[in-house]
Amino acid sequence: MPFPLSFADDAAPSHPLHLVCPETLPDWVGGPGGEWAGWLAATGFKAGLGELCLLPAKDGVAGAIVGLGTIQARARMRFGVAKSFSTLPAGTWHLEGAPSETDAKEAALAWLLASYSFDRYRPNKAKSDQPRLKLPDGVESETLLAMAEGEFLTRDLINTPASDMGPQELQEAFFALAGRFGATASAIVGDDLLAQNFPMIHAVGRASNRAPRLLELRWGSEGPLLTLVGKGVCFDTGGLDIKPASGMLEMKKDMGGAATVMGLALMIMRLGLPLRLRVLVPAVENSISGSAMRPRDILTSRKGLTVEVNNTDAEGRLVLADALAYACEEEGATIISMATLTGAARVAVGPDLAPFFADDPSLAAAIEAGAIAGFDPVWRLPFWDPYEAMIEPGIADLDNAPSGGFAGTITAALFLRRFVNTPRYAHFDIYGHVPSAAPARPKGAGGQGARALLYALPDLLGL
């Protein structure tokens, strides 16, 4: 369906939405807001983060004032200004008085992201007649809209339960994305994976009656090559090393890496960036049946490396390994993998941060700068070479689940790096889930890292 959001036309009449900080509030009250000084004093408005006060007029509402809070408050709550937007009356609004272009951009992006709702299973609950926003000069509307639409696609895909988002349904969404932008898409399905040498993707997905597959998208004919690889485990029971019931409750999100690279691909294609894009998604369901892979099985990967399966619940790195080896068969690419890969990442940095790994200092610096520009926090962790021995079981080249419990996020990343032959590689271990509602981020699915990468691309690829 068409993306439901846009910014209001510049010619449309609108109410002002004044953005003020506690330190700028006295100047505003003593200047342009003087006629409401008594009203603000009576209502106790202090310009706290996300605090809203409607400004009365003789014939209704003259506008509104929204608090940006202190610098410390903004640092502690990203998109905090969005707390006020749901209480605005319908109509068209425009931003005034933002302390900086960055504050205006964050407010506008927060406005868009806060408009998301997942209504597939309750269409009568869909919101109508929402307020609309006009952008101030200097704020890049097309980039903001592309980021919001990409995030909405990611959220929709992750929020959809596995009953309606298995490998086939993910393929249909993947092909629809390609078709919209004139990209080419293909799929290798079922036993054809063996015939075309993707043995670990097949091994993970063969126990399900929903056939495993490798999805591929290509777009653009000129410019540097960017290859995105996203983990598409549409549901993860854990396999024969079965998860407890509580551990399966959020496993519809285990295709969050696929959903995130698809959202990023949408951003890139919508903006028409001058690059060649390749997207690879191994789409499987990790199920239990008589054909399931077993603990201590040894698999031979596409690259030829052998892998001892010491935990069937460490399946994501197996499907990514074959896809990464395939990605590296085309020279000259910058390769990014994204996956809901390890619980250890959440123990290390919690749900808000997306840890990433990169050996190339310039690549890492570009991602860190992009995270700031895109309001999309990330944190670099090391490919720590001394831990390489931890992923070598002795009986095979690699161990998919080293014992001991130490450095699980790092050892998983080191495992993936064994299948990559270029330093132009970064891996993101994302969560893909918002455990508690936050401003502009409702409880449920959430993208991570895509906006950081979008802003990093000019430096990453020399665009």
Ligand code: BES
Contents of the next structure:
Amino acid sequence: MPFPLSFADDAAPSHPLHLVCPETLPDWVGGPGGEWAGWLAATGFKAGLGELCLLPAKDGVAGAIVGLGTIQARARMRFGVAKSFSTLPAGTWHLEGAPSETDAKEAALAWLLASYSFDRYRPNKAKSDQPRLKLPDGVESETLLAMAEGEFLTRDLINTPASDMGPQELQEAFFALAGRFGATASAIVGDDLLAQNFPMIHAVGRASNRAPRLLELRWGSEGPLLTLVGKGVCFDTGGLDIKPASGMLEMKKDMGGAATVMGLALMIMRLGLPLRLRVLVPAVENSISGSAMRPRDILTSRKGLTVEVNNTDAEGRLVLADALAYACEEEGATIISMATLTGAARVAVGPDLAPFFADDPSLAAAIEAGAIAGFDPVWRLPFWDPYEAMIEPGIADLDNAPSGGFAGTITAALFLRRFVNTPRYAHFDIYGHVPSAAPARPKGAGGQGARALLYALPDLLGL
Ligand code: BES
Ligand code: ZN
Ligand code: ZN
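To test you: the structure above is the form predicted on its own. What is the structure of the form predicted in complex with the named molecule?
Complete assembly follows, chain above in first position.
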């Protein structure tokens, strides 16, 4: 991750980066940009989204013009303006002509998010001088910087392969995050302790020689209580119901929920929001050995509900269920879970959109509004009561993998809801992965939902 993650000093000399839409291009060329009218015509500049044209001066570069595209083009590509940033020459730049403060904010956030690269395994990779951006007028920098740093933490954690990001290493990252902000952190680890208190976390993680554990962080002493729960499956082989190679390939990202709640926690703590934060991460590896849980085993959860394991690959809901039950033992919390929980969520909405579930309409509305403010799209799906019967196997209270496979993301969400005792609950079934590079979202790890939640918090918690 680039360091420092910051905007350029306001006093630094800088080149203008003119933002222009196709509709306003003629005005610009006929007015302030008259000097380059011939140049822009000759180069065929049309102000398409992310299209860049350097503006020459006698002795170098006078500035650059970047197209914002039509409204339709912008609707089809989030952060599209960032396409141009990677080809800008080094130096300091400032935005000019953003049609609104929202456009300026999107461009500034896109700039920060586009500057990410994951270089842990090639530290000697030559880094060329990066261009820098000044903070645009009317845009508040602290929130943007906190959001970018949180997202970078999420991406770093997910991108790190499972060989270097097991439950122990995830714990180290978790403790480091707590330490930086003076939060308290603890880990519940050890076969006996876990088997007695968090039996489903233990059952999922016990086959690995990298010990399962439950991580907990607390920060802040006043204000409403927000409890974040993130799925921390450091690698998901599927267990005895082993995944095929193609399905296992990306499973280092199965701690994406943990990484995302840790990124959100960073944002909250860095901004010093007036709330009490609790973060719970069941950190396990869903592995295979003689001690692995078996299909049709019946587990007794922390809450006392029994669960028939009809597929060892539906492990995320097991570890989350015990963590959610624990979260609910403390009264008054607003609870959010985030997890790379089901392949069905991806079939339903694809990789860019984070489906979420919430019974409380005001909570859902706050998250939807936050998604717009944070350029972080989400889509509400229902906790559909009529499907409750699908998660009841007959021989235990619950089935972790209903046969039939209908509405897999909904039945997984309904399963989690059985362990929650408050309507102030939202669950996100995220993907945590960008399958092909998009503006400001390089291929690889990608957070989802954290910025939407950050912007939702004032409404959600009455801050
Ligand atoms: N970690 C996976 C879900 C997943 C797969 C997320 C691919 C993102 C991309 C989860 O543990 C899993 O394997 N779920 C199963 C559940 C099924 C067996 C009921 C799934 O979705 O296939
Ligand atoms: Zn699985
Ligand atoms: Zn999983």
